[in-house]
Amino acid sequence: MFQQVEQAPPDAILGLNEAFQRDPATDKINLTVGVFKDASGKTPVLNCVKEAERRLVQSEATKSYLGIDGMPKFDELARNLLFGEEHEIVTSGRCATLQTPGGTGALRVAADLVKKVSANVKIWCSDPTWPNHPSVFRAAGMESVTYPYFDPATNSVKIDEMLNAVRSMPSGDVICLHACCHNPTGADPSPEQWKQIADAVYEQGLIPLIDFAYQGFGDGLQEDAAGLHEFCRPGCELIVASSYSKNFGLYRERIGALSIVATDEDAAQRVLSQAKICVRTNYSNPPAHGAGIVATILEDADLRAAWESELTEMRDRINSMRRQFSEMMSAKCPQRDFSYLAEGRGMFSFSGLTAEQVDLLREKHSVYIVRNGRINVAGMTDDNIEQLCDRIASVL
């Protein structure tokens, strides 16, 4: 059977990360994996974790299964955090949330899902997107393609084009959108660019499906949710996939959620009924810790505090970095306009490298990027700044 067997290709991000960590280098630099570093270069586990686990460890009782759907409470905290606790997709109970292996696990279990409901829609994705969303798409046995998003000349939204596409895609079919901090542009429509986008995909009867793996990353966790918002009409139907990686530093924890809204609650419990089938013959149910730890910072007043205010000190690293990227790359290279870098939200921006320009940055300087030119410019630090400018500078 596997004697057969070719060799897959590395990972288009991953690959680069193993290759990182083989370089002899003494002065690499990593801007590959979507990891937030603090000014240190290390990836830290926040103090309100901390806490939480230790709590946890205390009153743990039993290592039994968690249902198919997850831990109930963090279910709950989770879809007041996107929606609000009183928000009426809330209220009304059409909203149906089930804890998953983290975002990706989201994505695929809706996937699973929308393949079983209705088997023969395709799922659309920004041009570009993160390179794993058509891969889980198709996966699942989805078909993908893709609409209009970004502009490199103008390093910013298409939005007539995107919304031309929008208007000229068969009803029924699901859209996956960005609910910020784009991954891999960092470019992201405006409160009324969203709401256009909104009108346009309900007018054509389409499925949102939003991916929010950033929430809090960008402006802050309601300025952020403000495009979801412009989703959550009365009688609407969406999906949203969420996760905790970045936001709470729990990377390896693999947490994240599905909430499905449905048009009342009745439907969003069929479609609960289901979406526990597709998680049944997968993986059965989640893990626990993670859950655990989300919800016990989520319903403790102090802990959210101090979340919210070890997340206010990750947001404000990531855009200094991005003010400070801008500054300098614009006075070692007058000839261009870097102020995009500094206008993007999120971890992430597209370089303006060419793959031939990335590939010289990795063989002669030890500078690993993605090969579209996509950089984490939170693994940016004081230290190492300047000399990354340099570096892209030269290649330039």
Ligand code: LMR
Contents of the next structure:
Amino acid sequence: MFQQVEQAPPDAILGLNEAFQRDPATDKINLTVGVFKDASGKTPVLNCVKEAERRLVQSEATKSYLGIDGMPKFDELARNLLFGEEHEIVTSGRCATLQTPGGTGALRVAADLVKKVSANVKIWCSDPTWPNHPSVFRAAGMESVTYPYFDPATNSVKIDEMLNAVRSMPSGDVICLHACCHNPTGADPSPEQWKQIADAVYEQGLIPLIDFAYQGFGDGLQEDAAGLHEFCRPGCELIVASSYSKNFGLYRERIGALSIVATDEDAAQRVLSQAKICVRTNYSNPPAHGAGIVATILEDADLRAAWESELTEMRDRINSMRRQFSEMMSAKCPQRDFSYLAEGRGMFSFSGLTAEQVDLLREKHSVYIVRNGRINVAGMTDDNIEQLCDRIASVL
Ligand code: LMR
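Please show me the structure of the same protein in the form predicted in complex with this ligand, now that we have looked at it in the form predicted alone.
Entire complex below, previous chain first.
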């Protein structure tokens, strides 16, 4: 069986991260995988997480299975964080939430569910998008296609082209949107553009699948949900895949949620019953630890306040590195405009580097960047930023 198997190519993001670990250079710089790093280059465990874990160790009374859809308290709190507990989508009961292994797990369950209930629909992804989006959707048997999104000439959203594309998508198809901190470009729609997008999506009869992996990393917890809230209209159908890897720093605990909004509570319960079959036939039921941490923090006023302040610190550091990166690149290459680096949101920026320049940076200078030119700004520190800008300037 295995003798004839071909070598698969390394993952576009995690493969480079592995190559970085193998690189013996002592001055290497890793700007690949989207993990936050503090000023010393470490990915810390948040203090609020440590405290929640202490409490969990004290109070946990069993390691028996969770339900197929996870921990009810976590599901409720995750839903409230997305929509607000007073929102009609929450109070009406027409949103079903399942705890999933990370945001990627939520995307895969969403794709399996869509394929199960509406076999022939396509999924539309932004050009460019997170490289794993089309892979996850195709693994579930869906056809994944693209819509225009980013204009490298202006480093912003090509809103007119995007809207025209949306207006020609077949009714019933699914459109994948990044709620904030667009991965890989860092370019988000403005509030006015979100309204135009939601109008066009619903007029066309499409189902939005909103990938919300960075809530709180852009402008704030509420501010970052503004695009999602534009889609929360009376009678809407909507899917949200949310992740707590980044905003709680819980990457390896694999904690996310899938929220499915139907037109009424009865439909939501029926869809939930189908989604539970997708879970049961895949990983059976989710792991508990990450959900326990998030629920412990969100339901305790003091821990929640501590979390929000640690989240603000992470966001402020990312934005400060963005500004420094933009200023330093402008000083080193005055013939180019780097103002967009400071204007983007979240951890990622499109550097404009070609795949050849990225390869040169890695091979000659041990600077690791995703080959589409995506830079993780959170991987920069006061200690490496000057050296990094010199090396980037040398290949431009
Ligand atoms: C990224 O885009 O780097 C992150 O979302 C991590 C991943 O799984 O690719």
